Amino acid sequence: MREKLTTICGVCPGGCGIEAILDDGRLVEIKPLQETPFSALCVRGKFAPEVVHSPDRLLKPLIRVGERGEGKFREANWDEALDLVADQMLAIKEKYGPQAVMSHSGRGAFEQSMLDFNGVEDSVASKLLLPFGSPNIASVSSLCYVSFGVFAPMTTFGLTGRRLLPDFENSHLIVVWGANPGTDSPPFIYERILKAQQKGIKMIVIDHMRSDIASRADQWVAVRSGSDGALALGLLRVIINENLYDKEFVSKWTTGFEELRDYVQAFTPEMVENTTGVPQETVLALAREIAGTKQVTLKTYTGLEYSNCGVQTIRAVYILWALTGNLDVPGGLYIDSPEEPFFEAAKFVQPEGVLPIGANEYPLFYRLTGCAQFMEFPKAVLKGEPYPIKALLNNGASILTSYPQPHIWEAALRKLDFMLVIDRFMTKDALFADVVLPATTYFENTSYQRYPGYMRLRQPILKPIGQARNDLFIFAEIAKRLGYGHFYPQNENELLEKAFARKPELLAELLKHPEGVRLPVPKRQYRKFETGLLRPDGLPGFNTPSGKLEIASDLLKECGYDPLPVYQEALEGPLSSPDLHPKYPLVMNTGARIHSTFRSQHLNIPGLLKLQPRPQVLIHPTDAADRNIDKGDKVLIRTKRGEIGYYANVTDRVMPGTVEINMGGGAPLQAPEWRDANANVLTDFTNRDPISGFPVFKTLLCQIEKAK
């Protein structure tokens, strides 16, 4: 029997609403609704019943029974497998001390409802173990996001980049800066900017390769990858020598301008071409147009973290913006209202005596998020530095197809005395591990999503698959086995009481409308700044240390790094590599999204294989003639730590002398092409940015030729 429910698909962390057709109660087909057309650019959300009902599902709890990395388990039941990770974590404790079990948590915590309990904002770390006592939670924000969400804005305007919002609407010139809106999950502001550009608002984009968004946009800029920094101080130079940035601006709400015109005079327009590749005249009319325009707004992600000067970089881009007149005005970045919170978070303590792994090494990174740098984690098995870790809980994650140099990490996952798996498939990490729990998709859970002025329920629209369960309430179940159960609700019924626990009122509005309920917006007040609404205290002015916008940041200086926002030439490439280059002459950067995948999910879905199914490395034509190199030939990619099978795409829309390869590949469920084609085989565990620690997944130096 057929049948129509309405829901959120759940594909992408935010969910689109979607009509679901079910056949005898199984997911057949989704289709996006109509009062939410963004959905219909997200691809993924096309295949879900192909994820849902995929036969690489994990059904029942598994326990090991040969060797770490073999992939031998048993089927066990769920009290059986819950009390072996139980017993496992208080055994350790006992022996080691509880900072000897440490969690990770990826993707398949980006829940909405598992970030509101576990009271994070641009962390998804589950709190899991600080009532057990160990501080090590970690996520995949070791190496994603924080550095554009956090460091970058907390560190100049003390407010995360969450809420700084472009202006799309009431702009005259949009600059997206590093970033694709198109392969964004989900691709909210892919649609506002094409509307905008429809009112003649008019486009440039800055990046090192032609994105989708670029090829739409009025003007490319196209720079070499990893001097963005460099581009945006030479930017800075112009505006400040020509008397261009706001001036009553800059005396009354910032410090460190003087120390910042000064340090900028090294940015010529010479010396930033001989940099970057971005042409003199092209870097004066940049400078020029985005100062002399008003209104600017600005789009920039996560695509300007993976260098030695990421967070540098990124702050260096936001004080041209404010330095412009271009920070919380109409048409410019919006500086949004703090979100009102509903959901009862659990009174999570940090335990006290020991500091997380990382934390010495990241003091910025530990100060801000609260958390372990993961990146640490191997040192911290292998050599039991600044003591050892023993167990690991690994939360909807895989980290060796996410962190660089994977044969490192899976000396480390060899070497634990523990390590529990909770995911939808078995991952490479899964074959490593204890314990491995199915969890259930958002297709299967109780839940709600909000976005601005919007709210409604998730539904679910199937029964789980199997013995799967939601992630919360597996935590929930060891969690009651090391005797903290009352932390979590234990059902979907609690789940929502707790969800709006300030709010009852909003949940019994929820229940009465499945199609959701429109929220109250806020009216847009502009230069909070001056009106004292940045701070608590309720003073003008920003909520950092000095309480001003920080061009020289009083956090950084603090926590032993430079307060300017300086350039680092990268640590691996044509410029500072004079023996490496000649060897490895291509400029090589990973991790930009394509549409049928997102990192190294869905590479196991027939008909999102279709739609690319072999990894790709996009090679400029000039660099594919030079090595006999044709469109679909396979080749070999080789840096100075490995070498990996691609196949060539021959295009422009990469600049001469530089490559993208994708990332993703290195799991045992993929097929066999992308199996083979782990990108992080390339990249380098060492190399990172001193002040996140994240590693510098761009810029690196490689050679390829044709497969023999």
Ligand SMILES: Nc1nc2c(c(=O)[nH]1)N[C@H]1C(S)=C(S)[C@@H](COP(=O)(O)OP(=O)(O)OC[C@H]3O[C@@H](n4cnc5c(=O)[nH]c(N)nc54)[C@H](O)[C@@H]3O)O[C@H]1N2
Given for the second form:
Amino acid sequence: MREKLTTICGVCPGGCGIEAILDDGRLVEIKPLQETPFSALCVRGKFAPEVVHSPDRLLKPLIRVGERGEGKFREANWDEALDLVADQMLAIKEKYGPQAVMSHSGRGAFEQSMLDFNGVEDSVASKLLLPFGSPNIASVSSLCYVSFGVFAPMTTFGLTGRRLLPDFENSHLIVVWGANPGTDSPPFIYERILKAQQKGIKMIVIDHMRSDIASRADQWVAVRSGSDGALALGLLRVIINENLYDKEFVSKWTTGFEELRDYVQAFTPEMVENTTGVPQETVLALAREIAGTKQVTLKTYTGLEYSNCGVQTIRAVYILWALTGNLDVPGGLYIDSPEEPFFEAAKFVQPEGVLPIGANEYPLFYRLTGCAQFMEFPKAVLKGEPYPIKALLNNGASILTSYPQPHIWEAALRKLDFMLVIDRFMTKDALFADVVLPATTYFENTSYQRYPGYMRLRQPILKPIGQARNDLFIFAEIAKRLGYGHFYPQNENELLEKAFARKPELLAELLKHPEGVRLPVPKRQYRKFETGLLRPDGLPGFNTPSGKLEIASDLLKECGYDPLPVYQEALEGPLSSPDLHPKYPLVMNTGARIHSTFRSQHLNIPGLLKLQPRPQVLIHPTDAADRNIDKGDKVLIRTKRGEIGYYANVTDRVMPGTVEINMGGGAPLQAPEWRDANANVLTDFTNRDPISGFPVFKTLLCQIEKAK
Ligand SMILES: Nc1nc2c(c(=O)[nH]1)N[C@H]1C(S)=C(S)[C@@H](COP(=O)(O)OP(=O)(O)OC[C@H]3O[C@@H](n4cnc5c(=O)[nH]c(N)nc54)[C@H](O)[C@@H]3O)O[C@H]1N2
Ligand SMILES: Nc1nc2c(c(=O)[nH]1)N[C@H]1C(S)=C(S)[C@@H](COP(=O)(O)OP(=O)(O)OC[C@H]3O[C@@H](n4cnc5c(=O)[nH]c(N)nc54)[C@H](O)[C@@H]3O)O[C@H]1N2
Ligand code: SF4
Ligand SMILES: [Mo]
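Now show the form predicted in complex with the named molecule, given that the preceding structure was the form predicted alone.
Every component of the complex follows; first up is the chain already shown.
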């Protein structure tokens, strides 16, 4: 029997509104919903049936019987597996204290109700362990999003990046700097940019590579990766020295301008050209264009996060936007009103007396997220510093493909006393787990999804595959066994009841309108720093320690960092490593998104694999010719840290001397070529942004040769 249901795509947290077509209870097709907001379909969405019904799905709880890493498990029932998890956690607490148990949530833990009930705000780390007594809650925020979304905007404007909305529709110039909405799932921003372009709005893209979005731009500014800080400071120098900035704004609303003016003098057009590869004339023209155009908007993201000065670079770019009069104005970077809390989340209280790991090494990270920096996990497990970690609960993450130098992480996982993995598939991490629990796809779950000004209900359209469960109820079961089950909903009715406790009428309306319901949108108010709308005390200004937009940040200073948005040349790079550069002459970037994968995911889905069967390194024709490499050749990529095999994609989309390497490979279910191609074998565990602790995933040095 064929049926059509209106729902939300359940492959990833993108939340795209779709129509699902089922045949005898099997999902056979999904299509974007027509004429409702937030209805899109990314390339991967079309393959939803293959993901959901993949023969590789985990079907039952598993308990390890072999050695760690060996992959020998026996099937267990849910109660046995969950009891074992709780018993092991309590035994470790008894022996070492609660802080010895750590959690890590990844890119598979972003479902809306998961985030809401886990008390997650800006750092995505589930708070399950706080009532247990451990402060060691961590997440992929240890290497994604918070540099751009929390640290840079909080230290500059006193608000989070979630509230900084590019106003594409009303702008006269769109600058995309270190983001590629063209490959991103979900494709909502991409659609908005394309529509704005159709209206004739100009777009400039600043990227080390001619990405999808760069190829559609009016101008592509090719910058050496990791050197954007110097470019931003160089633009600021032109704008300041040529008096092109908003003087009234500067004098009334900022601190640290004088110091900035002195600091940027070193960033002359010549210096910027030598540092970034952007020609002097382009630096001058770009500065004058941004300052001379009214209503310039900005889209940026991870492209600026992974250098030795990621947080400071993003700050420099934000400051550039503010000084040119583009903050909180129509067509600029709009400051959204804070979201009204949707429902009363459980009150998770930070345990007293013990700091999470990484709090001393990364004080700003701890101060602004309250979480552990997971990059410090191996040290805590392997060396017991600052104290031993003995157990890890890992949900929706693939640590061994995502973090730099997997052998270090593997050693740590091997040494644990207990490890839990919750996933939809058997990951490499799971091979080291004591207990593996099967998670549903969101097609199998009851939930809801909020969008700006819109809301949808997620109604299950399929029975759970095998014995898979919604992650949230797995958390609820663990919490129940630890004595605080009331923090989580224990069944689907309770989930909706609790989530909509403040808005039962909205739930009733959503049940009538599965395609979605519009929410009231507050009227836009601009230049809110003038009217007291940015501060809780209602005074004009910004919600920072000084009350001003902090070009020189008090918070950074207090945490021991330079208060100005200073540039730091890459610690490993063509300008700073005369010893390494001759042997490793190519600048290596990793991890620009591709359509067919989501980080390590979907490299076992035949339809998606067909789109790009092999892991690629993008290399310029001249560099390829120098090495006798042709398109499709197998090549070896080598860094100081390791060597792996990839396939050459010879293309002028990358600049000469630069390569871009796909990430996500390195897990057991993947196609063999990908399974052996873990980009993080090449990256560096110790080379980090000192503020965020994020690893430097771009701008490292490598050599490439044709494989024998
Ligand atoms: N070299 C290099 N490394 C990088 C990056 C880079 O650019 N270069 N990018 C970094 C970035 S931005 C990120 S975010 C991290 C990604 O880091 P991860 O969080 O490890 O992301 P994924 O590889 O997507 O792994 C997510 C896992 O969650 C599982 N999953 C999916 N949905 C669900 C669900 O509903 N429930 C459960 N329980 N599991 C689910 C998937 O099967 C998969 O195993 O990688 C980082 N690593
Ligand atoms: N299909 C798909 N969608 C995804 C993901 C996925 O794996 N697949 N991952 C999701 C995740 S985890 C995240 S965090 C978001 C990220 O979303 P984005 O930040 O938009 O990520 P990318 O698409 O990699 O775009 C980053 C761009 O920055 C450029 N870049 C890299 N280094 C530099 C640099 O030093 N300077 C400049 N100027 N540019 C640089 C890259 O070439 C690339 O074009 O995407 C999400 N969406
Ligand atoms: S971004 Fe793609 S996979 Fe994710 S929800 Fe949307 S259509 Fe589905
Ligand atoms: Mo990410």
